[in-house]
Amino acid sequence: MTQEKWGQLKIGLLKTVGQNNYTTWIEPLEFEHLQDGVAVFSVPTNFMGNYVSQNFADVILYELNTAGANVQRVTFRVSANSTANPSPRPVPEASKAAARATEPTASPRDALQAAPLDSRFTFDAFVVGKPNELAHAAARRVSEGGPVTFNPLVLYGGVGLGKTHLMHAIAWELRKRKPELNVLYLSAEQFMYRFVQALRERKMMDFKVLFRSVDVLMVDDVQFIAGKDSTQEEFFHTFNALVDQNKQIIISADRAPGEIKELEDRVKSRLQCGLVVDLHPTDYELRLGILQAKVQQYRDAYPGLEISNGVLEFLAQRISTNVRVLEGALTRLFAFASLVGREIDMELTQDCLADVLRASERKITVEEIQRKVSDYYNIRLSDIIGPKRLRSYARPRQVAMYLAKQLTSRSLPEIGRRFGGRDHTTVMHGVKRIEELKVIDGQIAEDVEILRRALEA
């Protein structure tokens, strides 16, 4: 094996790996010698050697053996000229500029500073209920750091439903279980900022190498890059490169990938090819569980405070917007009670949280629900309210009754009066029927969820 032979083989590698990969990773390699079946190449940096070994060693080995060389493996080492030669030979300025443009200047762990993780956001602190149990189970599976079973994992849902909590929990668990993994968590805004910075400083190769070298990439609030074409394109290529290397990708968004406006179709398609999990709006039981867990945490900070029966249930019923508002209300309540030295009873709760309770009052009306349901099922509003019992009218009517019970503060008799003067027992039957169908009929469950989202938007 000679330098001339290696020069000929590089032409074949150019066709195999493509121009960009060839220029960045193959062209800088210098063949040193072949001994005992081991082909030794010199590289400018340790990082380049590691990257080429992981991604192109098999291709190089195949080309060498195809050319007649008896090679069992290839190895890469930093050349002496790159490290400790006190009298390096002069290098043309053009070559120096090319080297600066292509060689990474730091290892991925040094150069990639992840966004800080909140120590409160762990799996132990995450309260699990029906609306989030699937998302929690998927997050747990990914955090084990085993073989990549679904890629990417996409968590989506409204504000304050636990997406960021689960993202942080995954990162904490991976760092504990697999400390050797290079786990990068950042927001989509930070991804865009680093991309723009790399463009401005002409360090795009550094950017590409660093982001493609992670073992687990976690991007929060991916909807932020919608409408930003250049950032989307780079995200798309980064995504593909990591999937090709069987590296785990975890994404969060405020809505399903297909519903994010101005997100390119190819990006939507990539995001939808893995496991897409919805964090549903919290129900009463989950909100109550979250409050009870928070009260246990506050016991240490406020050991002498007492909380009356019914207060947590009242808050869980009245504050249904999102978990952050709910937790903030409880924090304010404990702080206020400790300052005035009073027990947390219903009177203090209503006085202290008057503004929060007013803002959280449900503003959805029964009439609005009826209109939304009739539009969704493509029937007339009069058919929902009227006396017809055809199944094509009765089922949408029951869905509307169910949503009216869930999303308004109206009593059953009041709801019945708005549905053509029906008895409250009819409303009760309709609500119970939809609850049963949601369990066994996926279409009904989906219809109810879509309508709920539309009404709460």
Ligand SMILES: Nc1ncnc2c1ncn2[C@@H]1O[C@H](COP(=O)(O)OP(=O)(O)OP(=O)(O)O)[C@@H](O)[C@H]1O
Second form
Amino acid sequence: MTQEKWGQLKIGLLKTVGQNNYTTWIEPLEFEHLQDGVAVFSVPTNFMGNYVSQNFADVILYELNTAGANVQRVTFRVSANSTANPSPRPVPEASKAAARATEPTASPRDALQAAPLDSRFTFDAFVVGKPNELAHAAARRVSEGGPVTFNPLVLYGGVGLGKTHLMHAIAWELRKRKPELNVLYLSAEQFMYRFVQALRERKMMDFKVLFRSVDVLMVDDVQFIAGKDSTQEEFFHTFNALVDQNKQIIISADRAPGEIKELEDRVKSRLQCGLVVDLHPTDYELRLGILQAKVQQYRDAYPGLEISNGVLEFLAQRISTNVRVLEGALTRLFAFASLVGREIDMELTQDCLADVLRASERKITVEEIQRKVSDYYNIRLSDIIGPKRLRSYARPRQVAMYLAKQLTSRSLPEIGRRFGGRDHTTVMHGVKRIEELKVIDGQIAEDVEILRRALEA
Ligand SMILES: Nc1ncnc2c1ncn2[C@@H]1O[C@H](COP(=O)(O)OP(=O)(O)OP(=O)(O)O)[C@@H](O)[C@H]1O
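Return the structure block for the form predicted together with the ligand; the form predicted on its own was the one displayed.
Full complex below, order starting with the chain above.
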């Protein structure tokens, strides 16, 4: 048996198995060698090897023997230079949008490489803080590929909080640690496209076989299938089949499964069976950590451009919880500064990000701050606003002024007006005083922190 001979034989199989099966399953087979009556073929993926072995081994064996080769058995294995289960490689522009736009295809080979993984979404690049530590720990655990302990793992949370990032990170890690596993990552939207396409092309068997043969199934943004009855139904069966086989399932959603409207109860309850963890809105520290990590990356792209901690702190304070917006702001800042050849200071930041800052303006009002602060220090609201200069009122008043400056977009004179018509220099003095005290007085620093958290919650 030679490669050439196999090439001719292969064509003979076209008639036996039909064009579709031929293109999908037979065409990609490569003959490796024949030894001791065993013909070895290389295949691009494990899944394909299993499928061909179960469905076409007989016809291949028959064809080989008819052509005069003395073969008792055929085997299929993933070749070393196969593209299946590739190790992480950069997909520079791979974005979620691009992944979602991937053409649906019914070919199981393509399907296994469905959505490209973003090379930037690794565990190394994921900044961990209080709001996401549980989700991160669960993702890490699943990425070890050990025995399945919770199934499914459901990660949920608001827009841009890192769900997709964590899912890609799991997929990268699994590919590294367990390259033999078939890890299939796709959005719920892609799941639906594939399902519809399979229905249209009457290839439901292929579809079922494909989805039931993965070792780890990851479906992003599952809320997408809510209200889409037949897709939900198929998802439900796929889900059950995989859980029965003890295969890991990882799901993301924009809210808790129980709160996804028009998601069938049986699907909801399946999702709730495993470990459901949420990614909380980012807090100030996490935002600052993420910004600092991103700045490291920008240093290479924009050598010589520096950004002060003050600007980073300002961004972490003022930009909403959505990390995508935060990243976008930083990118714009670096690009803008390098274009106009200016250093990144507060003025440039305000100019360049005026719209972002306006859009993510906090809804926190000065009045709210005054109320929270007076409750916290156990004094009356009128004492914060009123003229009394007693220290027990003056300090909380300064804290409130400081928070008003940090958490609202009010100018100093506007803040002054809301504090019983005080002058803007008084507000400025108060803000400065708290800034100084925060450094030397742990109690004040803690008070400010607790209040800020309470106001941002
Ligand atoms: N903790 C984090 N550390 C580093 N980067 C993060 C973190 N959280 C989110 N990001 C970044 O924020 C961006 C948005 O994250 P991602 O796409 O994972 O959000 P999502 O929760 O899936 O949002 P959506 O609801 O839109 O699907 C990505 O570029 C991601 O790398």
